[in-house]
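First, one chain by itself in structure tokens, the form predicted on its own.
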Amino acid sequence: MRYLVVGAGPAGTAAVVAIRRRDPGGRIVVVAPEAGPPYSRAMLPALVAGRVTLEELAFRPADEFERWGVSRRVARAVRLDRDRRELALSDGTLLPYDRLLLAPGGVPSRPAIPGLGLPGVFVLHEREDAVGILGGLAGADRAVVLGGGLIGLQVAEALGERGLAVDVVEQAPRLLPRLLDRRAAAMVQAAAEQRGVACHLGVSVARALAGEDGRLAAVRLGDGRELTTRMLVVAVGLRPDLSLAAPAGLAAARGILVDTAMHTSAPGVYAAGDVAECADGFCTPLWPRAAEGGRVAGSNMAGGAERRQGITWPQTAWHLFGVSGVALGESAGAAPQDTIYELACGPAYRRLVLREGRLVGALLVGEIRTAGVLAGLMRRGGTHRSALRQLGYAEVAPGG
């Protein structure tokens, strides 16, 4: 049996492990554009900050694929022929397969802003991006981060630790708009500003401006203000990499559509990780979900009959500027018919969203010890109003 795995992240690596456990003799080839051992992209901001080294990014030993008898191809997959069951690589190689996993992850979104091609403009998605940012530190004392989401704030914190003055530009009226309500966002903003990070909210970058040397010298905001900077990091999110799936005619919406076995609409083709879209939403953007999807796909590619467990709500944990938080389910907002409970005590803030008496969202900032309990309540369902009142939560008006 010939197995091809596109992507060496958590989904692709978990798939390789699952395949090898079921099929010790099958031929496995992993295709990925970066050499070296599988590494954690979530740790790239820590690399920029200097908290970890390049070697410490790896989550698998450098020789593990070799010990499993897995071949590596350092190239990009550029074309899928689902009828011939062949994958074309950027180096001109054609690889046949019996079973194929697509787990290339996402690609950074690049807004249509003039000047984003200037030297001094970066994204942070791969190791080379982090190395480029580190190389640009020598000529920069200020940095602008476009995007006040989780990655953007992690980058801003990292650059601040490197001694740069940092401006965060976020088009939404608050930081982390997909995770936090106004009160929680204000707490994170206050912590960021205490660390010297300036937050410009409700505005975006209109243009990146070059200096006399042809490199980035400033950014112009939509309200006309200009921020002098030699470094701009664009962190406005990721989109699923559909460059293989769309031309091959795989069923897709925002991502590649898969069933609970992680099988796509094409025979012998599976998908997992950030690129896969399930009936209950994306199988990740979280590491455990990506790994679980890859494990299920790999097992089934090798003849198993696994099914991914249904996950109906997202969960995100973070630590930014000294503030820890957890967001579960519909944490940032609520429908008009929902009931909101809040509990604030000193630097801690908790917000729960109930729909028809059932807990559908939880937001904890500053104090997160009860996150596991709340996640359990969400999984089990049922009504919890009386228990919440006993815990000190007070009902407030819906909204965010």
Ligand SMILES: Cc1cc2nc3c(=O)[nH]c(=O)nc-3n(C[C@H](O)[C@H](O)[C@H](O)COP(=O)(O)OP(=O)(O)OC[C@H]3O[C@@H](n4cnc5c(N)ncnc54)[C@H](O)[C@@H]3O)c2cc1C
Given for the second form:
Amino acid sequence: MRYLVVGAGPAGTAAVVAIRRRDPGGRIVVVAPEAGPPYSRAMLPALVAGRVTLEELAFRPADEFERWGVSRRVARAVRLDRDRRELALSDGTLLPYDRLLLAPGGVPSRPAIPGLGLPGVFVLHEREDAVGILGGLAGADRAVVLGGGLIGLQVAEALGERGLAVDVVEQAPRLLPRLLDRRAAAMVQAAAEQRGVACHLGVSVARALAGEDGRLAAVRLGDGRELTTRMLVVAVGLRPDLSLAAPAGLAAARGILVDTAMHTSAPGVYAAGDVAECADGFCTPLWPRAAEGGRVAGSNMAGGAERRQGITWPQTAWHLFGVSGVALGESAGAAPQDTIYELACGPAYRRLVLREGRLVGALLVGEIRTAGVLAGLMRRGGTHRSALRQLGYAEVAPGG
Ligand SMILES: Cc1cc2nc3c(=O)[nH]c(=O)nc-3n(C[C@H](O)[C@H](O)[C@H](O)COP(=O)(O)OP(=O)(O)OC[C@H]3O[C@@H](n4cnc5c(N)ncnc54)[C@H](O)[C@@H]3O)c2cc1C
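Take the protein just shown as the form predicted on its own and give its structure as the form predicted together with the named molecule.
Next comes the full complex, this chain leading.
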């Protein structure tokens, strides 16, 4: 059996291990453009902050692939021919496969804002992006971060730790709009501002402006204000990389559509990680989901009959500007028919969303010790009103 894996992130590496565990003799080839051991994108903000070194980004040993008897091709996959079961690489090679995993992750979204091509404008997605940002620190005493989501705020915190004055520009009326409600977002904002990070909410960047040297010199906001800066980091989200799947005609919506076995619409072709999309919401762009999807795909590629199991709602934990938090399920919003329970105590705030008596979302800020219990309640279903009252939660107005 010839196995081909595109991508050496958590999805690709978990797949390799799962394949090898079931098939000790099969030929496995991993294709990825970066040389060296697999590295963690989630650690890139820590690299920018100076908390870890380039070497410490590795999440697997340098001899990982050799250990599993895997051949490595340092190249990009550029074209998939699903009828011939062949993958073309950027170095001109054609690789045949019996089973293929597509795990190329996503590509950072770049909004159509004039000036984003200027030197001094960055994203943070790859190791090279972090190295570029570190290079830009020399000439910068301030930075603007476009996007107040998790990655944007991690970048803002990291640049703040490097001594830069940082402005975060977020078009929603609050930080982390997909995870947090107003009150929780205000807590994170207060912590950010205490550390010298200014937050501009409800506004976006209209244009990036060049100085006489042709490099970024300022950004103009939608409300006409100008922020002087030599560094702009754009962190407005990620879209699944469909550059291989779409021309090959694989069924895709936002991402490549997969079933619970992580199989795509094409025979012998699987997908996992940030590139995949599934009907039940499991495929959110998070590290543990990528690894689990890759593991299930790899096992099935090698003849297994696994279905991914476990929770499908998003689970996110963070520590930003000294504030820890956990968001489970529908943590930020609430439908009009939902009931909201809150518990606030000193610097801690907890908010639960119940729908027809069932817990469908939880938001814990500053005090996260009950996250496991709440996740358990969400998993089990059932109604929990009296248990919540005993825990000290009080019902607030329906819908929010
Ligand atoms: C700055 C940052 C911070 C993050 N923080 C967190 C966090 O705190 N918690 C969390 O859960 N998640 C976090 N994430 C998200 C997490 O890193 C991703 O969900 C995860 O890496 C996705 O894994 P993946 O295997 O699908 O893709 P990736 O990790 O993106 O790996 C994709 C692989 O495919 C390769 N590749 C791409 N195109 C091709 C091609 N054409 N040919 C061959 N190879 C190709 C890439 O080079 C790479 O090896 C963060 C991400 C970033 C960028």
